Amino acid sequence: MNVNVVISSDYSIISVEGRVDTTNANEFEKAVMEVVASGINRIILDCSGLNYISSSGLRVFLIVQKKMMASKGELRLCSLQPGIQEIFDISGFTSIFSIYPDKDLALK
């Protein structure tokens, strides 16, 4: 797993690549929560490079969403691969998150 953060004045973009599973979900959570703890309240999670997510990874997405809602912030997901999109559909997460087909639409 690789996480890259780009801070901007409008939306900060967190790109995640590879797998988010039980072996690295805590590392992913720590990286994202550092951004949230810095006071940033508008985040786009770019999932274009995410090719696998386990229930541990889904839990991190939920934690971040709850933190953002509590701070009256906004979390947007974009560029979900078909397999990841299917997991979100099956789990009912598509009704919980704002999901955009690509980064450009998420930025609007």
Second form
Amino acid sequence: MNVNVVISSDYSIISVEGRVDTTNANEFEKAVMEVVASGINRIILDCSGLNYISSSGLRVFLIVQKKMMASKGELRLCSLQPGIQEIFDISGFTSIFSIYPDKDLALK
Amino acid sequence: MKKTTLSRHIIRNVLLFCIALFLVTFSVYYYFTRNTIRETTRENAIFLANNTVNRIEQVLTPAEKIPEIVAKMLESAFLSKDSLIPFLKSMLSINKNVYGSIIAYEPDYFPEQGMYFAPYVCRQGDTIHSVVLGDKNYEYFYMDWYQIPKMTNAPYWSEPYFDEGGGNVLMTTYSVPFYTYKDGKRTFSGIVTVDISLEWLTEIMSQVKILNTGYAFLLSRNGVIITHPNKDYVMNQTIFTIAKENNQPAMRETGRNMIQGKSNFESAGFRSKWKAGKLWINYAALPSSHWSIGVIYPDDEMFASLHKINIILLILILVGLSMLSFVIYKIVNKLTSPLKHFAASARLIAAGNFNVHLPEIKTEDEMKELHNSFSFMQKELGDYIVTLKDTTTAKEKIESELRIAKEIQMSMIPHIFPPFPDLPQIDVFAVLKSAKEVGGDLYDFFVIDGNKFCFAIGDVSGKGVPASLFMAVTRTLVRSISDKESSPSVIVGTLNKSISLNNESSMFVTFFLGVLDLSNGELKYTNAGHNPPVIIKKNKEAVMFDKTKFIPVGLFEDFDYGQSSIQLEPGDKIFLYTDGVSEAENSESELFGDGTIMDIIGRNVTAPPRELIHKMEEGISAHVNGFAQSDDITMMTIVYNG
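For comparison with the form predicted alone, provide the form predicted together with its partner chain.
Following is the full complex, with the preceding chain placed first.
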């Protein structure tokens, strides 16, 4: 798993690559929460490189979403691979996340 | 394997070195000593030869003077014819070495004497006899002693001979020619001789001793043996006949050199039948008589003393090496004896006795270092084992607690099949296999109000103890809510509300809950973010439920859950599962997948619940092929019999 953060005055972009599962969900949570804790409340989670996510990983997404909702910020997901999209569909998460086909659309 | 001790090893190496050193030293010593002995013996032999030559010359040279003086006297006509015999007699009486003497004149020198005139005196016992020799039977002019000096105009030593008339003693004769003036002209007039006994010669020669049995011999100018310890040779053999007899060309060569009057200072070697072993010879010539003295010494005697010293040396060295071995053995044993104790201690430590006593080392050397290392290892091992024991105990305690937790968790879900023997309308079978001791999956089913069959399946986010606690909370809440409610959406909504409150950890449960009315087959259900179950309708292709719009339970307390409803016909089945089934991975990270689930169901549409689940387990097992299970696996099948 690789997490890359680009801070911006507009939407800060967090790119996550590889697998997010039980073994590294905590690491992922820590990396993401650092950004959130710094007061940034407009975030795009770029999932173009994400090819597996377990329920532990989904929990991190949910935590960020809750934080954004609490701080009246916004979390946008973009570029979900079909397998990830499937998981979001099955779990009903599609209804609580803003999901965009690609980064450009998410930035608009 | 043969055990080699350190001392044996060291002794072997030191001994090999010492022996090599000794061999080199000994070879050098032997070589030089041998050469020195050879040189000394050779010098001794040359000295003896020369000394003997001098001693013989001391006798022969004065003997030569006598006839030479007589010759001068005759030449100067100092002696009259009649005074010759008295003169010779008095000469003999004062020269003990002279055995006889003759003055032999040329034929017809004194006309009044006739053809022959040779006055002769000789010893016979203690008296001196005289006679005038020469007649038809003894024509002395033709004798060697007369002829040779006459021809050569030079004095002549005859070959030695046995004087048969004079007591059979070895004699030699010295002949000197004399001249007188006839008509003013110096003319050869005769020969003066002296006969010398050679008994003293034998005496002188026999005094020559070299080594134990070394000896000297004397050769005449023709190579005849004059003196020799072997009496048989004397006057009977020449050096050449002996050389031929013994087949020794070297001896013949030596003989030639000797009779040519040469001296040799380099030893020549040969063998002889007369004397065993190799013999060496040095020789020197007698200048007057052209005889030659040979000094012979045996090769083996020359080095006898050296061989004796060698044997003593060898014995000394053997004794020395034995003592050296013994001393090395003692030293090495003393030095290494702690090692044996260390080895024993190491075995005891390996067997777990960390308090074993180490050998005491009083020296401040490598052995002390070893002792300290050992002691350190002993302490560290002891500490490590104590820590390990503590850790193991703690781990075992946790494992034991986890086992108990698993039992408790398993006891919370129904696990007796068939569960409702008195309800023929339904049959259920379910399995739950946690990836760890405890897991976050759950299933449950129970009957509400006697004719409503409620069933649920769920998957808590994450794994292990936190998930299992969350699962227990969920299961307990479902049961308690269902006591009062029978609508799936209400049950799930209430559950969500309860869980979402104070959910600091943001954990959630995907949850499917259905309520089947056993009287008419109507199934009402709510799917909160769970994998869609499969409905297997009789005589139709199995299909998955529609994907849900509802999010998992535990996220937002005021989320509004709805419900759906379908009509089941007798024989219809529902297969529910968690993502541990669809996402079961093999070593290539390939997922089991919904497609495979549908395939297996398609091949087993008529199978009863238990068999269908077994087929699914076989499929999963074949797919993962021994790869470790990473997520909890839960499956439940319900058949509605109407």
